[in-house]
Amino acid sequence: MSALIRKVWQSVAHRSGSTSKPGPNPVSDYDRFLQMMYIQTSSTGEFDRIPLDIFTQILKMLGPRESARLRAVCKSWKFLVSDNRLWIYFLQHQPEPWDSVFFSETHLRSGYPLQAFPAQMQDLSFMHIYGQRVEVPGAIIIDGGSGYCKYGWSKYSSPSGRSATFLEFGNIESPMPSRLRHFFSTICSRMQVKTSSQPIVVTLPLCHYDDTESAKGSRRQLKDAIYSTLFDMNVPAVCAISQATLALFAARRTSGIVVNVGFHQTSVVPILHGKVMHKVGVEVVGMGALKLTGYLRDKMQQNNIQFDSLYTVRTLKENLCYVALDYEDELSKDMQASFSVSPTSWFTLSKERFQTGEILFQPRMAGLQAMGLHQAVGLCMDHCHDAGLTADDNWYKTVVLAGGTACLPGLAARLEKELYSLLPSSLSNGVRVLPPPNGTDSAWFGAKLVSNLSTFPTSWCMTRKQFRQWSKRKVLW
């Protein structure tokens, strides 16, 4: 059957005339087919007898390119081939999850600032989107992180390498521009790519949280330094987005609260339509992954558990520790478990397994005078409610966890439980806490969604020319 349809296509292509040059070009051919959509063909002969469901199956077997070409046969086939359901099928059978594709194309394709009311499915041609996504150049993604940097190619399924963050890269006493240039040059060298070949998406670290003029100036200064450095390195286009915002995108949300358990501290970031709401207030808890690792080290020493390095302790934290839903109840249980860090190193932990994560909710256990994680999130929700930014209060009731330590089993369920106990029903009703959507690499995967958009890079990136024009306007202001 497919051979017969190919013959039909060849006959249609032959009827289009002999003005084209020898050696068909797929792109120019496709443009020519679009001009033939309204050819006056009253019948397609024997093909009129094919049931619609069988014809749909034939199209699926032929694949997207041949299906797109068959639009030129007649008006009825054009209608069937253009059906969104067929192209959703093709998108569903790509490596990237379909729900992520659908989210990004309906919520992110217009670029920043995001639309408050994203496009509905009936407003989009997924055949057109499919064709655009095939042509997207992709990008180099550099996610700075707070403990280490993740970098890789947006067309790959995961980051290809890791390094120190640019805030701690090389000589930390060097000026920021020289450190940034060294950092970006090293990453591109490791990836074996030329800086002039691809757009770069850079995640902005969570720092300078306040809404003060000083904090605003520091954020702008860092962003300007990143743009200036990359454009001086001949990068064709640059996109710099907050890590918290990208982690939210990875969870297929554009509004909510991101709880980023970083290396040194934990931030609670309210985001509305992709924008960090500094005016509402970003809450910061002075405790992160390093503090939890140090607490587990101290507990192991108290219990005479010998270890070689802090790396061993961190490995045990990542593989044995969890957060108890009810801490007091957990104390009465025997939760002993073992893990082998190396062939010759076997460790057994008991109560340390859940006591380590408990300091997020009871910081005094670690000697810290700070809010518990649930209290910081509750305070942020209270500020969001009082700000009255939209008529719908549900925008801040989705809490997305991010960061390596946020991957501790049980953390999402415990935080949700504590919020329901802490907040009045008017605020807690409908609250959902989501675990890190892509583990330690959530921000990287959020950048991947943006980098593979059908409208990338024009909708999200800034070019060298645009940056210079923007800089001139800023000086005039």
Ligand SMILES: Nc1ncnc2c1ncn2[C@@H]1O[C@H](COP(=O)(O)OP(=O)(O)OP(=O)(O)O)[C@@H](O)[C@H]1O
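Numbering follows the first chain given and starts at 1. In this text, all values refer to a predicted model and were calculated from it rather than measured experimentally. By rigid core we mean the largest C-alpha set that fits within 1.5 Å across both forms. What changes on going to the form predicted together with this ligand:
Relative to the superposed core, Ala164 undergoes a Cα shift of 2 Å or more between the two forms.
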Second form
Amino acid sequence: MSALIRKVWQSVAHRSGSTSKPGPNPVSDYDRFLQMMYIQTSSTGEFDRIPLDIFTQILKMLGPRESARLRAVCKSWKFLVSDNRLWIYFLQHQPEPWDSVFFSETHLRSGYPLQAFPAQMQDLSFMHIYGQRVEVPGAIIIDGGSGYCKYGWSKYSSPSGRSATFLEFGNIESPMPSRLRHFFSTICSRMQVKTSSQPIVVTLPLCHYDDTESAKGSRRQLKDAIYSTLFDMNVPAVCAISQATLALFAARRTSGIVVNVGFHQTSVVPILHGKVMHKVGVEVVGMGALKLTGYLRDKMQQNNIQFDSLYTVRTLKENLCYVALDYEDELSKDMQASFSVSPTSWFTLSKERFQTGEILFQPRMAGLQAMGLHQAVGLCMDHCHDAGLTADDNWYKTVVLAGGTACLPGLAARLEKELYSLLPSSLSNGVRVLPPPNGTDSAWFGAKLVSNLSTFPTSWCMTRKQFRQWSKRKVLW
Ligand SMILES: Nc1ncnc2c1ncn2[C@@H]1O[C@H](COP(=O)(O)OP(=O)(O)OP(=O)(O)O)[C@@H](O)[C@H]1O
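Please give the corresponding structure for the form predicted together with this ligand, as opposed to the form predicted alone shown earlier.
Time for the whole complex; same chain goes first.
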């Protein structure tokens, strides 16, 4: 106790020292109001004489568990302990970044479909939210990309493993139950988890984009196959969400355009309130990570740079390549740089460093008849504008980059610059392009936000029983 009092005294002394004028510390109106309420609710005897901020300081030092217990003492302690600012402080001192916690608890807690108007801070009890978040069971997150799968436990700070999907599992976008089962059970055994003990959050790949009945049918079929495979493996609850939507959540947005530079292709996905706007149109460019690696390989061969495997080329791409802000200008510079792929092999690249990423904007350089990335995004913005879905036309002006290739330095700035020169000012005004929020793992981190919500799994997952009922209803109708 004496140590605690000493700590409080030190922090109060520090607080007094930080004010420029001697005398009493400035007290906010809100603090005065709280103090009044505190005294009015009921008396705490001698404790009434403790100024509110010192009381709060004591609670902060006691920590969340002890503070929560103090609610049982009396009405005024309960009133004080429930103060949102105290619990925001505790949440800010958790491993999860506060921005993400705040975004997810205000925008995502109600589940899917999202509420168009996020919850206001004053309507939320952060004490309650803190308590619920502590109780959340956690989930296995599986982001099965067409090139690489990222998986891991939602309570960990990043994915615990990756595997090359295309080499090991083939096309996991196929709704074949045996293929899906093999994929999910291999990942779970690698994580050494029993499928029956926790919910699974799985990402839905970006495929079957069109707004046609047949594309809708294919999307539904894939989603059904994922749910039924996982329920057959005794998973208690499953949540399947689009990769693009999750990448947007990771950027702490619920509306915007996600540009996913994928393994085989690039998708430009308009999303409004968490929902992919198929009716507006998803633009697809037939170029992705694989093409960039292939282009760099060709360039290295042309320039007589010897390498032993495609792995070397990929490593050089990831470590030396970038996107020039002005391609022509960059050509006139000496941009030579070296990287060691292994202790004995050093590689030096020069123009290849920015020529590789340039094919995203000038696909013809790689012999491709396709739109440049900026043209695809511009077209998507045009469609969003024409669709007139909301009174406020700004929702599509935030562009979020996702996918490993989107980690190329300079990509966000170049795309933004190209959009400003391509689009009329009415469309380009206010456009912002954000780099991938969590590097190569945006979708995985978006799923982590959902999995750690105070309302998880109830608000986001389907249970096996709900799935069976839902499937039966579908058959009847
Ligand atoms: N810093 C980097 N710079 C450039 N490329 C990178 C970087 N980091 C990763 N990549 C590339 O990203 C690719 C993998 O991307 P990603 O993990 O997004 O694929 P995916 O999720 O399987 O794709 P899809 O979205 O099609 O399912 C690899 O080819 C890798 O070389």
